[in-house]
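In structure tokens, the next block holds one chain alone, the form predicted alone.
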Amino acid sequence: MDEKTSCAEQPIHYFAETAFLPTGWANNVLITVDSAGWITQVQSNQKADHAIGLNGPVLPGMLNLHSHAFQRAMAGLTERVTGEGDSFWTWREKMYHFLEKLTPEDQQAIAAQLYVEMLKAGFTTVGEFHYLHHQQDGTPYHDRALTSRHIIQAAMETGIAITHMPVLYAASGLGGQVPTDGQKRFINNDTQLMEMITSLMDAYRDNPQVTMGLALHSLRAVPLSMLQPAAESMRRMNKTAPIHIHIAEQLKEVNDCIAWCGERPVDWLLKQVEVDANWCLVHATHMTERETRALAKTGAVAGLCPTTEANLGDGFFNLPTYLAENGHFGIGSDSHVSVSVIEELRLLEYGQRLLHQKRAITRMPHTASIGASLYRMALAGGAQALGRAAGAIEVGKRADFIVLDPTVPTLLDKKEDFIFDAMLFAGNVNPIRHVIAGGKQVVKDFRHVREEEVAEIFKNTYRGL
């Protein structure tokens, strides 16, 4: 029997006076959720009866497609001048130094605190691009997947859904250069990593909160001799599993690739492997018009992380051309200098306005609302990139939704798509009052149900570092 219908426990009924459905806004919506957290019925123009009232506009929860959880504990510690030419590469050296001390338990504590913040910010699913695998000296733990299990446990304890993607990292530069000392905790070959993923898939196969995927760190960290076999192995294990890769984030990376093989990173990748709708190319900041159109045609998702890309000085994604070719995108908070659905989407649009000196860049047919366009596209792209039945309030999807506080001044008397516009472009007060994840209320009246407990563990961990 299917896991969605096997439980005999009573369903939960939620009632929304107004909710955003795949067909648009609807009134007096009754949402029925089974005990495993799946939506089994959505009906509009109903009566509340004995349903749990959701007092405010209800939206699908957003998906955060790119996260390095441990980096949340670094936020605010890397904004100092180190000398001439501060860049992504000088930031990376600080990051290597920071992670030297982290234990698996530290990673879990940091991840749990982060996931609480994500849920409060409206993210109900996270894609964890996880590469901190080994002990401080680079020796594998007795279980190579130990740190992954701690990250997944943090997600389970806080209620956020997770697509966990162990990262293949085997080299320090293009052509298989020897890893540096700062990278020793990341290193596996493709066989070792796929064994790790197999173990995790077996352990969480029946858990609807957990999805497994593969992350290839970057072209500089994964030699072609491992990149192709790893991707093919993942396809044999699960033909629809997500495969993510950092690519073309920095100009130095692009120039190094040209010097190495005579081609730009995205051009080269698309010739070497079959990139399809199950792939997510993270950042892809520096692409030519040809590369941009080629990426869009694959059906893959561009994983955009505007706050991190701004923080690291990466540059701007070629969004107008990509959207003109019907390209898909989602958002991630990456290094977590900010944990905010609102800020990621706002900065994505504002960055493009500054770059092109125009307004209303991110637009969809059939709506004049930039806020609705941004939110809809990020939902769809995030669900696709993370391989999750999520991102919409409809039958067969996870019961992941957020409830806005209609008394927030910027939302006062806003109707339908003006709700998206006001939420994203009219202020900095978090309007997300309640959050339902997997059918369970995890945020109530702006507080996570385990907020104090998680914060205390994080505080002790952080001070110990």
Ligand code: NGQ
Given for the second form:
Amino acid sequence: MDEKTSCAEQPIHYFAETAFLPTGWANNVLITVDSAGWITQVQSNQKADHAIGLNGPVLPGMLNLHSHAFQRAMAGLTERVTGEGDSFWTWREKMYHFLEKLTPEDQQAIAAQLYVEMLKAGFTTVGEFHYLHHQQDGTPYHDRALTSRHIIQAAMETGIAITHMPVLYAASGLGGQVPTDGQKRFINNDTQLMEMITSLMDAYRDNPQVTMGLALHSLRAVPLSMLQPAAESMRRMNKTAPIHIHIAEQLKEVNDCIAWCGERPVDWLLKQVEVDANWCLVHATHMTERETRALAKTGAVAGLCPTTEANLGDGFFNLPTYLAENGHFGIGSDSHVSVSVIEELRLLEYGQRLLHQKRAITRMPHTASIGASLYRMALAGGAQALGRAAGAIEVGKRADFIVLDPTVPTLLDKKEDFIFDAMLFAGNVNPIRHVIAGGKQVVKDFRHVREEEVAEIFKNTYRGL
Ligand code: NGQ
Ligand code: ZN
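Could you output the structure for the form predicted in complex with the named molecule, given that the previous block was the form predicted alone?
Below, the chain from earlier opens the complete complex, with every other chain and molecule after it.
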């Protein structure tokens, strides 16, 4: 990166020798960004002149559509045998135990550290599915949205764009079962939750880094009597606000749902509410062929979290059928056992190869490159699911780019879509050298600009837990 500084109020000009645009790979691209961080002009075949040089292939930054930030601090602590039946559900007990003591400040420190790592790993937007709302004993803070504000503050400190989705959580099981003690910090009814969202929407309305959405934790945690009113109320407030829900991640949930209402979760959800392109169904692991086709037809996004799904023993998403029906997907790092665009996309493809004993599964029409198909579909699905004008180097979009290091051996002499293939399928050296988020350089030569400061606060927080 050239050492040129620009005045914050002036447009900034970046110059890329090679960049991936919606029209394909382009050379000598001049990108103009306004002071609010939006792209105002993109021109190919230009001269660098006084623009800031981005020395390496430039790609749009990726969107991470599913995050529970606090879980980052427990990564590596739940890999012990605890009994015969270690499972998703026993992991969840440990997770509940871990979050018992976290203060709003702890949540912010963990999120800031996580967001630094995300930016370094190529994620320039995060979707926070946030449910750790209340005090340790379950009473709300004086401001019900206090912990949300701390999470958003972590995004502000680090430069990542955020779609913040406060989670509606009201029950411990289908049919409105009473919440357990471990869930007491999550509980709100639909009215309380929508009030929180309204106040956060007002607070961040003019902030280009923040989008608000609604999360419905799961069919287990949200009774139908709250699911429909919450979704409708979100629609009235903002026709295009994202609505996310965890669904059909574990077989037990599917079986419980059938026992409860006679239907499978995705079938049932699609009957109860109008799922459209603003919805994101997170995991949707266990679907029949018919459910898979029906979900694809809604235009909603499937939120796939390959490393977490592998870690928790969830199963495989029905990708071939879903893609054949032009279904949309994006990626999330969820519990953050890994924080890497590369690892999520690679594992998504590898899981399918292992399952189907074939190669080249995640393919896009008219694209021979699996790397390009994965990256491009995840960009489009991520931007759609998070309701952000992002994921493309194009006028009107957020100026979020990653710059790869062309001297990394695996990228040597790679051109065009081979860049995506080599990035995703050739090894373990992080090639992401610089990251621009909202027009500002936040990662420079593999280091986040506030890396030490954020790490120090995280260290003190972590040791105090
Ligand atoms: C969560 N996480 O809300 O953090 C869930 C576990 C649950 C994942 N499903 C808890 N990966 O689903 O009840
Ligand atoms: Zn989740």
